[in-house]
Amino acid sequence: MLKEERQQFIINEVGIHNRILLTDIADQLNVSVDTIRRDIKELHAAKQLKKVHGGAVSLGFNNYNPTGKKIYSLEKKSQIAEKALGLIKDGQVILLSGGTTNLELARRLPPKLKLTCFTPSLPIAVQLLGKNNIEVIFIGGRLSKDSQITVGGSAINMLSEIKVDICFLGTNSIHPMEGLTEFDWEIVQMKKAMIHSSRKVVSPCISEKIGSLQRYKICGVEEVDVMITELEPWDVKLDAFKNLNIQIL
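Chain above, on its own, the form predicted on its own: structure?
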């Protein structure tokens, strides 16, 4: 694989999953970790991504107010956010995890809609501050600098004391047999706690994440009530989910 092809693969992976690990990309491309480290250093210098310890994150993922051109597949994520709005009713209590799709949903929440919104995501909390009818309750704890969400015992304990109407669970990877997976162990524990604190779990994800796998499991597909993609529900890419007792939007 040429250097340009390799770096384009890295840009695509960071766009789809928001964050990548050096070791995972090196394994996928069958090259050394040092080679991927050099690629990421160059892409960071070219402002294609942000280099972090052990890997890289997307520019939109690591920014309070990302511009549209920095968010991967913004049009698809906007379509998902519009579908998600149809699930939210006046007076509900909702939970928004992190991620750029949920950030777009937060941005699109109508100003007149009265909600209570719990979130461990700093960018989402900031986004919601301008909406006067939404009560924002920040789930406190140790702040992950890479993902900009709180993690750890304090945040998980707070989640154990609530039961929200709907959780919009930011989705890194989803597979019909293996379920929802992540590469960050602490975020996995947070998402498990979010599922347990919710009456309904919604997985918003762009179709490029379907069939992908990370190293740590969050839950099986059977624990998700609704999956939202930019596709039409009858698209063949969603066929594997149609007999799994999950609503597809």
The other form holds:
2 protein chains.
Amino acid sequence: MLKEERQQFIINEVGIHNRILLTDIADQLNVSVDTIRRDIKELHAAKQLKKVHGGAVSLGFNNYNPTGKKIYSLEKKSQIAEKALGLIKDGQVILLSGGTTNLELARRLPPKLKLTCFTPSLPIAVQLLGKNNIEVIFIGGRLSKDSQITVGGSAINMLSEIKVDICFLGTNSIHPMEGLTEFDWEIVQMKKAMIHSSRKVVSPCISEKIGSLQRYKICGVEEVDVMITELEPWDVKLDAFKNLNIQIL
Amino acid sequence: MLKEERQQFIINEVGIHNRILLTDIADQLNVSVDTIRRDIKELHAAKQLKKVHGGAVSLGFNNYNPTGKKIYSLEKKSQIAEKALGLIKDGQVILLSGGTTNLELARRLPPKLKLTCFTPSLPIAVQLLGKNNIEVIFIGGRLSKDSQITVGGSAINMLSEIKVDICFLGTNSIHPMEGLTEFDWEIVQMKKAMIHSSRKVVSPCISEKIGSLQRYKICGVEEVDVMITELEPWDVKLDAFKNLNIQIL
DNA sequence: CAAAATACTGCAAAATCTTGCAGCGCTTGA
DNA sequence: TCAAGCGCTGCAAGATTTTGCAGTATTTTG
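The form predicted on its own done, now the form predicted together with the DNA:
Below, the chain from earlier opens the complete complex, with every other chain and molecule after it.
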């Protein structure tokens, strides 16, 4: 049996039972517990599950916590969110995609700002619901467990009926030539629809993501009107974007 | 049993009952009280609950519900939720309206139960997202701040396209003659649409709400197939419903 | 205050983890 | 073809964690 197969099996078992025991898996696959232990170690590093003493548990196992969730490079994302705030004017209609950067933006929206906010993201909707002057409209559809946004035909359909002032499009990878890319096909479809539903597309993007590339393409860089990073405007990483008719903040 | 599992179980129990006894938990899980004590110590350190003499309490509990009245009502809702669980079968498609009773139901859905779950309620969607075997489909639309469910044409439209096996319709007021009533017009529209989208309508309802009346009518009692209360079946409060062709649990 | 319940401490057995190592099969390149 | 290199796997020794128990301290309750 191939290592790949084995790990796939483990992921599957965790998905079904929410938890597994080292000894069970080793037994079922007729390999030593050491091998399974190593597999689980790798899968843990790859964030496919959570390794615990004696086995492993599913990541989404009872641990959803919109407020307490750990956000990586929070500092950078905060800076980006602050810059993004400057683009929003009272009375506008905006669209927030998922992602922790946009969640930070949502958190920082001033209480007195009047807005209509569309979003397919559950954590962002929860956050916005606490703001009295913001009308929240949730894009319905099937909820994807890992990204916590709605996806699928129904959601895309709902998007096709709107045209908002600004879309803040959380971005996993942006590349000067290849544009915006994603690793999840369903999210690609959602983001395409979001771009289509917006007059202006803003891409908040921490510097780590600049120049990286994923499997599927969302759109070219030319579709993005504004790019926001935590970097200073003269940073060399941004050079490649400077003659692309994009506003950089 | 893994330590992780045990601790998740404890967190869950605290979430449901707001308080737990060391001995109860040790009994249910067949481990020594020392083990549970140590778990609770860790969870306390991780600020997941508050350790007290003899057990633990939920963190928000002491702040939000000092009187204990809320718990009492929560106990009733828990009983109702437990009864409601019996109506759900593996593989079904269900629809959960908003309300705390349905939230309790959502929280109690067993992790191994496979379901497709439609809901317009934000808290319920958050709860369900943590369950791996449940496909969550969110009914999109404008989010109402106080009820935390989506309302309006878009949501009703989405409802019009589905037909689920069972709808659990959280109920504010139920009256033997006047049927189900609500004080919010928009929610009335939503609930009407939900009834229309379901083969079977179940109304979980704590006894305080029986016999009360609100401004707008959702439907007559005859549209409800099953009514669930925390009362015993022979309670006098239920007499008025007994010749109305409703199953009472 | 006294009895009962609960908490803490140290300890020992069992399970599990870590680490280093050797055997095995596969690939690579002379 | 064969030797070297590499990754995967299982094994073993020692470290670490987990768990239950017993004895003692502390808190609760009547």
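Note that this is a predicted model, so its numbers are computed, not measured. Positions refer to the first chain, counted from 1. Note that the rigid core is defined as the largest set of C-alphas that superpose within 1.5 Å between two forms.
Chemist: With a threshold of 2 Å on the C-alpha, tell me if Ile228 counts as moved between the two forms once the core is superposed.
Modeler: No, shifts by less than 2 Å.
Chemist: Once the core is aligned, does Lys242 move its Cα by at least 2 Å between the two forms?
Modeler: Comparing forms between the two forms, the Lys242 CA shifts below 2 Å.
Chemist: Fitting the two forms on their rigid core, what distance in Å separates the Cα positions of Gly15 between the two forms?
Modeler: C-alpha shift for Gly15: 22.1 Å.
Chemist: Core-aligned, what does the C-alpha of Arg38 shift between the two forms, expressed in angstrom?
Modeler: The shift comes out to 4.7 Å.
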